[in-house]
Amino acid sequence: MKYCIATNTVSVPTVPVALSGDFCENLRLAAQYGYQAIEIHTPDVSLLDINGLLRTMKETHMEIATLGTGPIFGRYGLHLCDEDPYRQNLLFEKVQPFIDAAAALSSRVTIGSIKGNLQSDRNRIEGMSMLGRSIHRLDQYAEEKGIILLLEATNRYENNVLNTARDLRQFIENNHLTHTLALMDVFHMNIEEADLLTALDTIQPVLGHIHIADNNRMYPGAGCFPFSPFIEKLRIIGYDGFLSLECLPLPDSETAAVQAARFFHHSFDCIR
């Protein structure tokens, strides 16, 4: 397993991203703290200095695990459950450059909050079919570019679709998504899953990435999430992907990043 930390440009206490600032500097800081990769969260990848990032990755022996598309929803309100074909096309045009950038950076692209929500009066079967077509279109473009999408299961208070491991695996398989893997987040799992360990068994065949935070969305160890059995189950299923810190920058960014790195090395080094 490799340890990763989510990053953006500006720290906001209510946004679960622990490290903020210039992304090249984020790579250096993350390496200094003991991580092997960062996630980049930005609403516009055209602002990224791809060549600068590649140089810094080589300099620090770091990776960029994935590019997060959540800020697209936050800034533009675009999502994959939108019934308006114009807005669907606009969203596709916003995500395409993320896939292009991921190909250049040997990275992946996260599809999380841009899943959106089905309207309450919409037939759910029809709505899920529409969502499937929308993500399949992105999946096909990802295949053309040779990268993987990471589709995230999020809790019901943020999205009313794809909330559990079972939901996510069935959706990936039923829609024949060949370049899409599952992203599970322990904060969301703690809300949605009846049994955390069964959920990991369910998602294991398509599991591609894991977000880590404690139950209060602070750094791991600052709450009461049952990490010991979770860690043991990851060992049993043979997970060897990224463990990525996606927590609130509290009590401050440095403390969250450093404490989480210590937790990772103490808890997971024995099964890496």
Ligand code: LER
The other form holds:
Amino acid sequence: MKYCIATNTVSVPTVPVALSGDFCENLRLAAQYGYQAIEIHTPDVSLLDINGLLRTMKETHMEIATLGTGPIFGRYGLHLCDEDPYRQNLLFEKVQPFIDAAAALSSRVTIGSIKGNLQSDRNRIEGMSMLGRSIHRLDQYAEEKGIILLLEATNRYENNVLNTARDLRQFIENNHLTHTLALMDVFHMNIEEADLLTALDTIQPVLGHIHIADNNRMYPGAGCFPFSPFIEKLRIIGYDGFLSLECLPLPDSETAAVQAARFFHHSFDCIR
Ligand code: LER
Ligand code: MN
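Alongside the form predicted on its own that was just displayed, please also present the structure of the form predicted in complex with the named molecule.
Once more the chain from above appears, this time first in line as the rest of the complex follows.
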């Protein structure tokens, strides 16, 4: 199991990112805390210093597990359920540089919040086909660049599409997404899944990444999410990808990052 932490440039108490600052510094700090990788969350990858990041990755033996695209939705309001072809194109053009940067950094690209929402009066079957076509276009570009997309199941209060492991697996298979794997986030799973362990069985063939927080979205151990059976199930299904901390920077960034690293090492190292 490899441990990862989501990072951005500026800490916001309501945004579930525990480590903030310059991304090269974030790599160094995360390495000191005991992580093997970071996620980068930024609305604009053109501002990334790719060479500086590559140098720091080498120096720290760290990876950049994925580039989160959520800030594109937060900053520009662009999303993949949009019916307007002009805005769909704008979004495609905003995600393309993420895929290019991921290729340069041997990373991947998360498709989470930018799924957006289907309008409530929209025919759902047609809406889902449109979403399938939009993500297929990104999947093909990811194939061209030789990278993997991580499509995230998010809870119903954030997105009204692809909320569960079952939805996600069917969507990936039905749309023949060959360069897309599933990202499961325990915070969203705790809201949406009827049974956490069955959900892991369902998603196992396409599972590529896991976001970790407690049920209150604080660092794991600060709430009441049932981690013990979940961890045991990860062992049983043979998951050996990243466990990535995506939690609120509470009570402060350092405490969240350090406590979560302790939790990861205590809970998961013993099942290696
Ligand atoms: C948002 O709630 C979330 O979990 C992010 O990972 C989506 O990009
Ligand atoms: Mn997440």
